[in-house]
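One chain is shown next in structure tokens, namely the form predicted alone.
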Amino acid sequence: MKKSVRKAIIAGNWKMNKTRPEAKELLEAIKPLVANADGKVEVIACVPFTNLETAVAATAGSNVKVGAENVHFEKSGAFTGEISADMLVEVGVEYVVIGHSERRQYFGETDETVNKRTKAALAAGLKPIVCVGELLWERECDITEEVIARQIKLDLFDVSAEDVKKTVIAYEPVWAIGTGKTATADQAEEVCAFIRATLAKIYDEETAQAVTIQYGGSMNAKNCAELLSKENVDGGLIGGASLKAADFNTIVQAAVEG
């Protein structure tokens, strides 16, 4: 990480867990734990749709702050289910996670809806967290580079170099979610340091390494110091661990001290 020069941020993807109830007593739990990150490092939890009220009112006052998981394109109409992004903003939330690899696996998510969603995002003064990564198949085939930069170019086309820098980056290799299987802290510098990369291509050197590019491949308790130490990798998207108040305590005292 580079704090001295971007923000450095751990944010708690909880996916389809957690009653309203449950989220209330969990961010209880996390929020004296964590105190000590303010300034330091952002911390978000990014919980469903049914929580985010409940969400806000436990975090209002704390330094953590509270993430949707998803977010529609179109400002109103008929699509039933969906969730707009002025809606997201009437709630509280700041930040919202958008192409994640379930939503394209299960959901039919694709680069050009995820183009549009971080656009409505930013339009509507949400900071998106993109998340980019390669299904085995294609990391086995040598191909990481070219989907990487695929996604990128697509995800961002036609977002403004001040708005890139507004949004977060999650590198989540497909094959490393919700498997118990982790990048090495080598292959998650490597991609994160070729999206920064690709970043300064598209936009120019300043905004690539403003931009906070996580990682997002089960990071846990044990892992998180060695890959946090890298250069390029400035946080993680975490999943089963943020279900965890030590273990996500755990996560963000690796950045704190990074």
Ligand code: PGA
Second form
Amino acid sequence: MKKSVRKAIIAGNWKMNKTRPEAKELLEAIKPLVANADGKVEVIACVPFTNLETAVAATAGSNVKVGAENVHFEKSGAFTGEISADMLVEVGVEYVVIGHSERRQYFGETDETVNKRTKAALAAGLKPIVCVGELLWERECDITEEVIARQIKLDLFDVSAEDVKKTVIAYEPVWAIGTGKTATADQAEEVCAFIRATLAKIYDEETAQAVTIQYGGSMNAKNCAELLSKENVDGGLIGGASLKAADFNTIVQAAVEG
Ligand code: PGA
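Form predicted in complex with the named molecule structure, per the form predicted alone context:
Following is the full complex, with the preceding chain placed first.
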């Protein structure tokens, strides 16, 4: 199977940015720009919880989908400050980012909780965007593949082949996030291909070929075309550049070009 059979997905990860009026303004600017990507590239805005309802209303009838930035793994109960998968579904959310390195780094997220969140999201009908990536010193110690294989195996433990096809994997080298230091297209391709090979070992080749694998980490309007031209880079998870409609659109258009 070839890249052309997989769904290309460009997702903005807004992180802790934008009030509701600002969110509406940005989405209104993005919508007409990316309308031509309909049917070719899935375009997603992953926004703070407080913006979800605004985002769902603003994108109704357009080809822009809405994602959350986290989800709790329990269905309900005494988990102050948390949001369940059913709550997200009820608002109209389709995707959810899970295990972002900022969650792992600042909020004690582990592969075990990433796995629980992934399974809870899938059970509720959400499509998870599961983030993996090595730290700089892990790359320098030449253990990138060990780190990535461990994350993939633990994060997807007990996830069926059918469900993994609904799951997006985002390869985000931690040293490239928000630093302006992008992985080279060859580095991104090498790890995305390794992720696919790991999926083929856990599942089978057909399943591995069907999974969308994104690159994330300082992807921008300048470097996106080269990154997205790679065989195993099926899309991008975009932080900083997703907050500017024109830059985000440039990345979407690069994905449309393939
Ligand atoms: P960045 O963030 O594009 O600002 O590096 C990417 C991400 O954290 O998903």
